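Below sits a lone chain in structure tokens, taken as the form predicted alone.
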Amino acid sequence: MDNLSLLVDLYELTMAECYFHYKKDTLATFDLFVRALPINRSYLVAAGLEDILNYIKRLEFSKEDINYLRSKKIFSDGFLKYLSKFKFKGDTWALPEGTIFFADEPVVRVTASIIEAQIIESFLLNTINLQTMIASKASRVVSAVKEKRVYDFSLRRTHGSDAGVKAARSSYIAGFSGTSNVLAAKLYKIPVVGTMAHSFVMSFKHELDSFLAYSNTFAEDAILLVDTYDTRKGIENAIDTGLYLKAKRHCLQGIRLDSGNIISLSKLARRMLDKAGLKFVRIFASGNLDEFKIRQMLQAGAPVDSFGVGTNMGTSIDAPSLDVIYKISEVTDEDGKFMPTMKLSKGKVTYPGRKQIFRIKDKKGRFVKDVLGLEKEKINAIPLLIKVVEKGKIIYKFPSLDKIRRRLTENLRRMPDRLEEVCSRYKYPVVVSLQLRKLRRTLARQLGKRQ
């Protein structure tokens, strides 16, 4: 879809209609953040900013959009006329993609007219939820494989075509070496990889015939799927094919194990390949893998060289959504002065005011804790939120995906080692500044009295 202006929840527009009549000139600041980390997550990876900025840049309501809204007989002609000329003209601050962050820390901060800030809410939440969720899961997989390679095989199991493309991009940011998704590879210049399916093997009368046909067609890139029938016999047929290619001065790239006990089967395959003089042939594993299964395999000494990870990463199966929210933190009064505000709902109290994340490091450059504070506080630390949109204009230069990958690698390198452990219970310290805590207490009392 090129035009995403109606990709909003209806209440964004009904609230905007009321703002149009009662608070048209009001400005507000909203924070997008994750309320709590999911189980099995000790950190999150910021992803999705590029799509958000492209959305803000292109956002406008077409004549067709306006006619559709008019047909609903909900909105006034004055408001629809306003929407027909709508452009985002506010400011946006955000964490660069590839930045490690934690609960309660703003990923995106928007200051704009309250109508503009409200209308973009749903797209921002949708985008950050999906791409951050997948990048965070994929980062855990990369940590589990250590120095080995891992590839995105998730397209057929992701929740829709767009999610499949974004999963490939998000996993590449996290450190995956490539994707099977050809469209994502084209769009984002990601290395594209592939092997063969069981249907290919089954379409030939003999398994060996399928291996030879594929290897003759792709003499330097063949990876043979050996577990369609009997896996040991499949490995033997792959060895025969590898020796055939070797005699023709080509190299069989690898074999793939997709089912069964991959720990024992990979050990068997390695012994058989080495004995046949095919030590250069790699062993590729796939089949409902995730960081937990991969860690178990490697701890058991499975000689697997590369992994294909699909469903469990592409759906973030153990944490399929984030508690990501978008809350107002300040709003202008009748005189145009920004006044802090906050939510007081039990268990959902928010932090007021315009905030910044300050990351503190030790003398060796290692990160030791984050401070969530007010934007103008003087804290001797690295401020993480950067300005990306000014008065509606994109001022952020999009980095390459490889640069984003390096940012994440550098972030993790400087974080405590325990953070990357697959079953880590380590909680990175995020503290709230004295000024922000004081403002929250004072404002809570004032709002309670006001109500």
The other form holds:
Protein chains: 2
Amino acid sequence: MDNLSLLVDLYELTMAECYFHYKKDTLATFDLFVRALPINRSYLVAAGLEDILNYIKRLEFSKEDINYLRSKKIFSDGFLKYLSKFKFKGDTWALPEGTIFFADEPVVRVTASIIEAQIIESFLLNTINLQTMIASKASRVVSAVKEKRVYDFSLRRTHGSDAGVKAARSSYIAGFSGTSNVLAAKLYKIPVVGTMAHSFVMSFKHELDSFLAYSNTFAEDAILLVDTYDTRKGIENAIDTGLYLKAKRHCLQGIRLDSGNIISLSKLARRMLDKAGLKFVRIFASGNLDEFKIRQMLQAGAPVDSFGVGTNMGTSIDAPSLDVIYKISEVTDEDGKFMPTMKLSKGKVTYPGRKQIFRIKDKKGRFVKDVLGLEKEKINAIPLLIKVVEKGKIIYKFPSLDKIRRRLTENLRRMPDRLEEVCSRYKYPVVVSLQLRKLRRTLARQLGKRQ
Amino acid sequence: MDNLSLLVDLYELTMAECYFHYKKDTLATFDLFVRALPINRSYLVAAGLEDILNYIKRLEFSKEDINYLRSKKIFSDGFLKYLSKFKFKGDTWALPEGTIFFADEPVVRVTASIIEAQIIESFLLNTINLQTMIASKASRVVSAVKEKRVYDFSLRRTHGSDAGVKAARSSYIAGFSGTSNVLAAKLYKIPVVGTMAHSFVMSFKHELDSFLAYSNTFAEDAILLVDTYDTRKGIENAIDTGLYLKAKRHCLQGIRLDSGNIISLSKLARRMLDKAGLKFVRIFASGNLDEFKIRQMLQAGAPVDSFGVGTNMGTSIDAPSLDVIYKISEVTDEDGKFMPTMKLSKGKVTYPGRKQIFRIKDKKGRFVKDVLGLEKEKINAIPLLIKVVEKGKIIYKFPSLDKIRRRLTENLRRMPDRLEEVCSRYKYPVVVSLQLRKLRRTLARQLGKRQ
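Can you return the structure of this protein in the form predicted in complex with another copy of the chain rather than the form predicted alone?
Full complex below, order starting with the chain above.
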């Protein structure tokens, strides 16, 4: 699956064939953006740019690809020859990963030959959809855990292998402390963590035997799963194990609660552990957790130190897709001059022209509003889109994941606090500039005549 | 990403290290099953076995993998040496892809050394979760479209590249007629389809120019998107194009409606097309469709011939994960004798022992109920789990996708009709055999003593 050039909707290629005959030299600009914030989201976290740039850099059609396309008997020899030499040679602007953004704001903006810009559409949408969706969901979980730690346990229920590793990367960007996914940890140099499964406990004759075996093997790294049979007795066995380790001058790292009422069980466990002189033993919670449940637990004073969050984060379960689209905003005419364009479909009207997002700060450096305007407008604000590809060449130095994490933290710190509430109804103001509104109005009138 | 051996939760490996020291020769049986049917599902469609078997066959740890694991400083040299020679040498039973199944019924059953059975857990869960979830959702869409056609348009919003190709494969198993995803079409020999995007229409000065250009390029293969500006005028332009093609002795294949009220627009389009002598031009509908909307359209008499279904199917949007789990059901004791085991966690109790699903038919060959029993029970019914791996060797001949499709169709034909209703409240009877219930009761009492 390393060659992803055919990971493309057929219509990108049929349109390209047609462009090849009619509009080979036409240039166009496309915006990739999210039409509306999904349920429960007051902001989105840009993620996926690194994969997009690697894709753009490597994109070419192999002999095997071309042969497959030829076998479909819908493409001309001329176009297939063109494809066999295809390279992306256009420009790309994008939001750096970790940037907070909102509906209608371009995440990626592509200006290239219309064929090139069109062919990369499917991959760009797929990539931004997945990684931004996960980073945005995970950021909510991180807000909910506050100063506690949270780990990605989603691999078993993410949508396939690609989503598995990207969930680990995207949640790490959002502030997760690590992942259970070994491959992702290796690929992205993320801390990797693990405890034990119920099957492990069940494979021993007695629960205590399983705890002792694990602790003898991992000493300081043991987190004991205490809910396989009866949780209270499980905690007692964990205490016995903790005392056994203590006698050997080792510290039991923690216990894990994975079912039942975590609020009361964690309080019980804390009391029992403390009473036994095991104050240092931490309490991990897992089992179908999300930002809502975690907030509820912490508000109820559950003494949980770390959380494992899986399915609900790794599938973005309440919003398992973003309304991400890729729309043409300008195209060159016969004279090679860029002309703005827009879509008028019912309920799906877009913004024309080459746009920029301007983020306005107050005197204290806090973000107060965004202006979606035309690139050339002079607005006293931070322009968010930066150039990352110039004439097909990547001119962007990939930041480390830790730098991306810090960018998000910094972004959130400057945003209004209400944005981060788990049940936020706060809508960060994004306004459309006067010039852009004017252009849109004028153009809507003109475009009626295109039919 | 071709080497997926590290696509594993760390705890599988830490448990394996511990087993390596304490239980190297212990054998165990694990069941992979879905704890409860998700919302809106009255049945599930088994999918993912082919990938699992290829994974089991190829699974080994490369030098690079071992070096990475060594760098974590949690594994012993002895265990890493063992891993470097690791091969799966156990047995596997499974439901053939395309088989209908229900909650609590094992989809895959593994009997192997406890280390081997544990290490494959993460991949097995991830694979069955994704592909079964999609096939099950897609099967509902196929039921809703009845004799019409439906195509997979989900690539842009599936969770990554792996999910993209698997959504195409799984929906094809479920009865979809093809996909827009070129890579999936190539990998799985699935028909590939495509129309045009709004950007294509917008890149021309006049909508009609874009239709003519596309039709000149593809003649019989043109499906014109008519809703970029005003849909009624779009249909008129499509009619002009259809008449132009007709004069050249070509048939316009169709028009596509992607927004607005598809019911009234498709009726309008049909009338306009028929009146213009273009009865043969088909109407395609797309745009955020699912089984509920399609049923509604067809019940309202919308003359749509084919549907494109994307996000809602490709993310299984109403149920973006299955409650799929992998639980130990028996383990050998010191004498090498298999002893049944089970989990007692609150609300998560499992069934012990080596199990089989028995599907009972009536005299007409229709399925009337399933019995979840112990493998050795004599029940006059079809046993659904078949042996696919023996001592690490694949003994299963992969059926073609078309054969898998036919299996599902045949399964559905024999099931009670109500199962296929879009809003079915029907619950197909799955009962637990007397012997299995007895074993569970006895064991629950004994296991209390394990703590």
